[in-house]
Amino acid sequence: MRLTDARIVLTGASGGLGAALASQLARAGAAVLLSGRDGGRLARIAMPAGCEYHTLATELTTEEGVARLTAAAREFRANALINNAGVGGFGLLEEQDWGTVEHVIATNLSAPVRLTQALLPLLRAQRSALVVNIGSAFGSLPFAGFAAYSAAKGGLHAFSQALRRELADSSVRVLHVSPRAIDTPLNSPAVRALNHALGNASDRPEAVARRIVRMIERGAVERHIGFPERLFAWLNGVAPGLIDQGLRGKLPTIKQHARSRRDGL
């Protein structure tokens, strides 16, 4: 797709890496609606000058939710949407209320499951359409400490290959986008802490917005972000139990800075 003639919702645009998305996106040449929680952090975007975008608050896990942004992207004539809204879920599962579980699997999973379903119409209606899906590498390569998110990242990249492929005979492409751990100030203390002691490399979110950026205009349709990430990922589809044992001896750590997160140390 040239951006130049893209129309982009943008969902989790008030966050890390979907400031940094909407901000090279505009710059590319499309125009941008911008949807977020927070009403106040959208309008602090830095967007470049001359560029045309709009911001909606609205809560995705919510049915009036959706159809705000639903009639919003009407509106707009959208002809893309990038589901970039998540939440992260740091914690072991026999540890945390039902009340969170249910909340990553709802942001992570069922919002853009359900954002998709209720724009696919104007989409289709489009003469090129894109939907984009910004997974994560914890969906290919599920990890402790990280049960309900690993679940909802990927079932959404499970989500992704099926639309592309129930989609093939449209003119809606589908991309999915697995991203290694990005440095942003949405990430918890315990995670950051978690990170740094075992060697997890993180990414900036404007590099991983570059990246994405091209892929949109190179017609990609399913990328991993990051090595070694990308091999072990890989490795998991083939050999799983080669990834328990190399992971089993990291459960100490991931269960200390697990419960240092319960306890707000």
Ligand SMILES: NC(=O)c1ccc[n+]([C@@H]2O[C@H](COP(=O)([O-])OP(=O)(O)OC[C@H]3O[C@@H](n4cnc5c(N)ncnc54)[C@H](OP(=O)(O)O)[C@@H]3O)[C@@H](O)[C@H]2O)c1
Given for the second form:
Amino acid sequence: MRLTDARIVLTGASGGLGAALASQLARAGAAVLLSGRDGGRLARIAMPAGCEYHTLATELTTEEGVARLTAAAREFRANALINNAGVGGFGLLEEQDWGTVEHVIATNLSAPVRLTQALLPLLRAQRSALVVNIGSAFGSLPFAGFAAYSAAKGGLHAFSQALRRELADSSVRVLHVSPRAIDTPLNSPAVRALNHALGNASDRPEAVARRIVRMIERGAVERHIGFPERLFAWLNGVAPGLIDQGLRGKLPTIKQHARSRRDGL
Ligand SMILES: NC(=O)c1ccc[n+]([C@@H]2O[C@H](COP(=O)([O-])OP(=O)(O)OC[C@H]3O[C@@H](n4cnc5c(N)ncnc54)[C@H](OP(=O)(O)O)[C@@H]3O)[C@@H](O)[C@H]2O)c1
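Based on the form predicted alone presented above, generate the structure block for the form predicted together with the ligand.
So here's everything in the complex, that chain up top.
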């Protein structure tokens, strides 16, 4: 999609990756409708001078929040949606309360599916349109200590593929992006300590945003960001037992970090 023609609804714009995406998309010529929950943080996003941007604070796990953003997207005449809002959920499943598990699934899976469904009539009516889903490496490489998050991101990946196939005879394209760890507030100190202990690399949000902008411009359909994560995701698809074995050795470290400083969602 040519970004000078793009009118993009971006969720999670007040977050680490979202704010970087917002300014880079605008710099590339796109008009953006920025959504997040916190109006103050949305207002503080550093946007380039002269670009067209609007903000709307809304909670996407509620039907009312989705309806408000849908109405604003219609008025804005959106032709693209980037489902970027998300929450982390580090912890051992049996030690997490059900409310936390539900919240992780509602935010990372149900909300983007619901919002996409609500915006599809508008997107279908455009000459060319795009849905971008921001998944995670854990969507293809499900990880111990992230059961609900992996389930949600794996579900989002399947949703992207099914939707792309369902819309193959339409003007709406679907891009699924699976980043590895990014240096943003989504990762609690416990997750950062775990990544450090396991030697997991973490990317800067500006660098990830640059990659996503290029993917949009080039019409990509599915991309992992990071190596060897991309290789491990492939291996998990063809020989999951090998990944089971590899992660078995890391389990004591994962448990230690999950228990020592639990995420408070
Ligand atoms: N950080 C990583 O390591 C990593 C790795 C792979 C993939 N990702 C994915 O990248 C995306 C962006 O994450 P990030 O790292 O930039 O996280 P972040 O800095 O914590 O930002 C999360 C954003 O989502 C918004 N949000 C959360 N819950 C919401 C809700 N119920 N309704 C509406 N908005 C909501 C937040 O709004 P408020 O500011 O108002 O709270 C914020 O704008 C997520 O989908 C995440 O899963 C992140």
